[in-house]
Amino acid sequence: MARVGRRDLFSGGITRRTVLKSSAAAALAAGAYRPLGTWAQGGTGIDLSQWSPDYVRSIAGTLEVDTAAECARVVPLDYTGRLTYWWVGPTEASPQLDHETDAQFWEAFSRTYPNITIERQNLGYNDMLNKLRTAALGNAAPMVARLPILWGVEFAAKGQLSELKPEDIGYGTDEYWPGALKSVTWDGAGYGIPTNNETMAFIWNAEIFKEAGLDPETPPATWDDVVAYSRQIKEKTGKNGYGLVARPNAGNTPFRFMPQCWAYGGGALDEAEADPSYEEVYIGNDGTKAALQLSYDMYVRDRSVPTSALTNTQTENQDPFIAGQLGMMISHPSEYAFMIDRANRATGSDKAIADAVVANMRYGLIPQGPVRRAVVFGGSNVHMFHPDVVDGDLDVDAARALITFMTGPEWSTRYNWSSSNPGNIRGFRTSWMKERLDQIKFLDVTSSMLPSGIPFPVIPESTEIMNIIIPDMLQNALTETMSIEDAADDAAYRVQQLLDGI
């Protein structure tokens, strides 16, 4: 499929099924349009040299915001068209407060664009990649997609996704992170706008620490002490420790296992160096395996985590944390505000149990190896979908007004309230900023990992290697089908392959 570029698409080089509604000529009549790029916000005020918790506590409430004036600049808010549009939104296990604020962001931006209508679907995360697989093939795919930040690539090197960089909604690329940009690079160019980045944190509960004998305000500085942590735990209380999950295609188990492995110096390619060339397997090194070797102390010599962890998502670990039985987990911030709502809804005895365990609840950096310390940069990025693809035709200017609003310094910060930081780096500047620092406790330590992100490999073969071969490794080695020698030989063997095209 040939590449459409910004100029075919923004500038009037229409390709077959192209923009039939693009509101360019009327805009430029009213002298309300300008060229493309001419809208950057030039600097962010942020000095990314300076970050730390201070720091981003410092900055908040230091501006304020005009989102409809912003968006504006790029699509005139009386602009009339229609959009599809798919992302993986709040469920069943999310927090109240992710559906009120899904909710307030649908009603907000009406209010911005009244004529622009959108049917929208809201999908599960481990349904949604194969739909849009699916859907992309059939050209029957949405104008915009919401997709977790390992996604996007693949429909890039595909062919199925429109050229897209921040210029192009009238922001700089200097207001989101270089990693996130990265996440939605591919053969050099950009191909979507980040919406949210987030590192997630250690969380353990204070009594289990306490009860197993452990110092409850002090989390694990290592992931040695993780397994002593977990394995103690286990000994003294007859509860799991650590919250392992191993989850075949299911996004939280290389969220969960990738830190532990970069932290050994172990990876899939070389994505943790300071330069990845994306081309050098790392998965069959010593540090992998050392890695692979800790779950495989904690799960089958210790049996210091849950029995389940085979089949666990994050989602099997809320139950027995909220109940008190399991004593250390990896999560985002929403973890506490789940667990409040859970608090609330429970009864009787169970609620008196719940309360104790909100109480007890602490927050941590994610512990370090002997290499470094290491998170997964992950969050989302909002994609424009190739006309040629797209079911139906494609309305640019729909598409960019609400990727406008979505990736601006408010609502990239509002709509992530719980879970994640601003996509726009402007957003940690914002008075919404400083509310959520104030409302959402342990905000700040999540937010402080950011540094310490790797984002996976930016490569089309990438989720395959996270959703599949990497927790293949580890279901492997944790059933003792293979050695954990040949478990990580036999990932590097499947990586190798699959980079080579076989």
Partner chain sequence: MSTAIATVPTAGRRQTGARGWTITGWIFLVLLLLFAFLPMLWMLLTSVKTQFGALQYPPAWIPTEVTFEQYHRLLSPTNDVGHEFLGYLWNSVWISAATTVLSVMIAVPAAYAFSRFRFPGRKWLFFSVLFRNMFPAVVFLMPLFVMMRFLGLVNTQASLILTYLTFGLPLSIWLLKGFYDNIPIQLEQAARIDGATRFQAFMLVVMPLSAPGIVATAIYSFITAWNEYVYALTFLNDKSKLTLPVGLQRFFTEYATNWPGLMAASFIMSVPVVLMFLILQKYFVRALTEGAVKS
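Residue numbers count along the first chain shown, from 1. Treat the numbers as computed from the prediction; the structure is a model and nothing was measured. In this text, the rigid core denotes the largest set of C-alpha atoms whose superposition between the two forms falls within 1.5 Å. What changes on going to the form predicted in complex with the partner chain:
Core-superposed comparison between these two forms: the CA of residue 92 exceeds or equals a 2 Å shift.
What about the form predicted in complex with the partner chain, after the form predicted on its own?
Here you get just the chain by itself.
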């Protein structure tokens, strides 16, 4: 048992040591139980170099996991403790499946650790960040929180998170995607564990493709094709082609623009490079300008995207897509599950509409550019807050018990059933993964985008860059307030100023 309170820190600062000490044995034990043969493939039994939809299907169901046994190696199952935990959980707008999975998760955890009491706060996606910022500043943060991928670095940079890496919870670094681990690394140290990894896919409506004279089963292969298809859809059907999103201060904007930007060799910083330094500004380069030109062509020249794109978030694209008024969009794997859920609940005339939407939905890989195929590497990470900012004493073992349970192969697969990919790579081999692939269409497509996933720059300024500067750049170009050239240069100047602390 390791409870770390403020007094411990003031009397000698042993927080990290406490965590490491109690986890070292666990890490050794966790490593020891692996069959030797699997080490040849990074300890997971998975060969990432072969990653494809077929490979994802072929490995599913080849691993049996005993979660309780894996947890017991880290924290004994009879451990008694108390935990406070915040997360973005299912809400009234979530599919029923998400509510059921959430309930199953908590039931399973309390069965595994019956003596750990958890005070948990399920917060909305729009609510959590500001609440957490205030709570952490006011020394009232929860012990553990599961945060969307981009949020953690801000707290890490402020020193509000405890250092935490896979070995601290009994798993190996090789069990997580390198991109995912990059997103929880700040100043050379790990401060969280990936719970799920997410890459979006390109979704299109086969019926609209048919109406527009396009092959209903073939998505655009390149970004240039997207522009051409969007134009053709608009001209032939009068419906909007591509769901452009350019609203400032909405996370959805960079999630849709950056794949385009990276595909042409652009970027905010050098995040798309193999070994990014996050110091070189790419936003004013030719790649970014070429990507910006594509958006300009669709919005200004062809008028083939919603005119409301300047104020749209993805929610406003999802609705016309469902209504059969939008041909193509980039979205989450969860989109299909949402549609199935709605179709299941629909009655009367709605039922026919819902069934048609589901039948016409198609998923494909995000288009390529001249430099690469890229997509934002998303998902969530679980973090342990620093004892200094936690409300009460941090119960390290209770925190580790939950994190081990949550990020293992079983629950990182089951908990993200309809919406994402398991954070733990071994999850892809489990029988639950096989069941998911059989149950939820297109999961293999979104999973196969993972190797093309690029995390946003892991710096505290990322939120400002992605939510403000990049959307502003788009707005300047699309409203013709500035030329493409000037808009990109202006954004580059602002990013540089931000990095320089001006």
